[in-house]
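We begin with a single chain expressed as structure tokens, specifically the form predicted alone.
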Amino acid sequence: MTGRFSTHIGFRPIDPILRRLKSLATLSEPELSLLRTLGERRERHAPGEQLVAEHAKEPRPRFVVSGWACRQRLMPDGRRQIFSLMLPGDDLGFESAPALASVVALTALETVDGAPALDAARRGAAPGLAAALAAAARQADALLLDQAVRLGRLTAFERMAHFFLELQHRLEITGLGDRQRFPLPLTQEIMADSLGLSIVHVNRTLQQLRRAGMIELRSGVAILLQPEAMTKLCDYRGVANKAA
């Protein structure tokens, strides 16, 4: 799922949760070489396998080396919100119990044992990795309200502008993206249990999109033509990196 984006020399099934902890806070070469050692014992996830049951009590801290995943809800008639991506480089698993929402394998997902890192930075044993985790779940509390603002105050039109700035964001940062162009292996049900709309309205959307130069989609690949006019369309502010 990370095509392109992460097959150039020297990458490694670990960067990009290396490289989302790094642009968090600053980690000592010891926390490194513990964050490293995760990716030597992988776990493999087939779409659709809950990972996170809501109301776990005590929820597995994991972290998403490849593949989407979705913290969701669903209704007794099937409807689905989804509240967030889960991208890799994300933790999983680390919130204080019990857990308030299920997370779901979108496509198939690897992910690493958490409970080393989490473990050392409760401990005092890893102050670097502590503040990288801080702000991780600061930076997941602001993409719950850039999604409340989503859902609330946008137009379809908007929404989609705003969504797609913030998987470019993210994959940028990790490495499985550029300025422009990121992996987007989501179907059109996905986006639509994303942004609150019908299948049919986020297709609409899309064309609307692509009739107005902003986004290319291409063999499960999206570009952004306009991204600074994709900005100002939808007043995206982008997510604050760095430990306070």
The other form holds:
Number of protein chains: 2
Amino acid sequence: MTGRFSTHIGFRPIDPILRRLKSLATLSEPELSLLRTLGERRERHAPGEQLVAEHAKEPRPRFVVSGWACRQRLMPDGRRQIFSLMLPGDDLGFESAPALASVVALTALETVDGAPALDAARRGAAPGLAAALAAAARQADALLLDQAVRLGRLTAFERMAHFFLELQHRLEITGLGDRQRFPLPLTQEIMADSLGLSIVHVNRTLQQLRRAGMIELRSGVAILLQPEAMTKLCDYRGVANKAA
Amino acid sequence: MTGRFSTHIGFRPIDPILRRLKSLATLSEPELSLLRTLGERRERHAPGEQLVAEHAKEPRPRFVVSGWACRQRLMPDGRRQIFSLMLPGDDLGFESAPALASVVALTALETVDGAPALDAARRGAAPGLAAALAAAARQADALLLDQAVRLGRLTAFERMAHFFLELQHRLEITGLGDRQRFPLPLTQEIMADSLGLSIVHVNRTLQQLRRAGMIELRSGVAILLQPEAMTKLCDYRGVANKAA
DNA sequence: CGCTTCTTTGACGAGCCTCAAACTGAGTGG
DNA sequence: CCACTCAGTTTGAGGCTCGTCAAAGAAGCG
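One more: the block was the form predicted alone; return the form predicted together with the DNA.
Below is the entire complex, every chain and molecule, led by the chain shown above.
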């Protein structure tokens, strides 16, 4: 987690949030400076910490500044399904209560309070921000549909490719990755629970992708060697941008 | 499709809509009568007809009055994933444009224009209706998460059980089914595309459920013989009700 | 270092898919 | 009333994908 893709060096703390929201709607200068002030009320979370409980009456709206989290549901027998990964710049707990899934930190995580932004948007005081948050919610919906296609109709090989392409795109938007490289601080268990596979099969599928010359994984960084080929192979359609 | 669960005999045309929205929020008398007037602008759709195209700029908001539809996505090679089934009383095309998936009629279908309801809710003229529509959107989100769990972490046997329980609950709410029986006008191909299975395996899994004394299927009607056992077996949690 | 967590490998079996064909039932037209 | 057709269901055979169990490496961390 150090070096080129560090989330601490070379970026202002809340830069991913600004970048992401700017990619979703046009923000005014007052809106931007409101967002910049959010960085002051920061909070740290250890891996495994639950940020939102499944039926939380009033989940606190937050933005992820650094580190990764996920939305998930657990079954009584221990099976877990991860619905989506929350990357730096992503919002959580902005939807109406009660929460439909829990949110859990996957790595060391930093978040900031999103309430000022949400309030301003709701009051009508920040139309650009309101549009950006609406677009973010739409994008989350789109990602969930992609996830359903992955789980229901893609093979393990296609699923992994699709998954990596989604991460590449999302991380590039926030400036944390480029067209080919991005940080990937996930264990194979987490990928398994996200992709509906077993850990062992994730491991073997990763090897397949490596042998096919598609990817390279080294110390928390993923490299896509043939992004175009991967895109075709799994019918990846990219992340939704601005709403209409 | 005649007899006890007919959608035409014994119910006022838009009754499923009223029942469903009343289950989601408290509606005032003016709101109810607004909804009743919707029944006048009715539209018929043949099976297979596309009601909303995947990237439709402005999908027309509609309520399903009778028949079933689905939200789905198609892959270039013909694979299909159904995200959700739309039953009588359900709304479609109410979210912000452009549409993230297409909506297709699965059976002969009747819909009515939802725009008057949506407009009234947006204008602030119908707070109860607005609450009901928001709760409906929330419920759709919840169903999509259930669907992801089904696809990612349940076995074929559990998936089918979970699927039937969801349909039972949803249809009971609109008065189209009871605690054990409900109409099921779906081919096994449709179930397969909904559950992420092959047709053949759906057929065999249905036989398993029958042999286990769980279900009975006869001419478009499903009977759940042991709903409680089924609920335990697949960790079914029921449909979300009123939002907070 | 020694511990824990994570990754990797092997062996084996089960779940699910594909292909192919037979069967059923509901029209449709002669 | 009887083919005939067509969509849907059911069955069989065979094989690939993916899961489970178990244990051996690697890699991070105190």
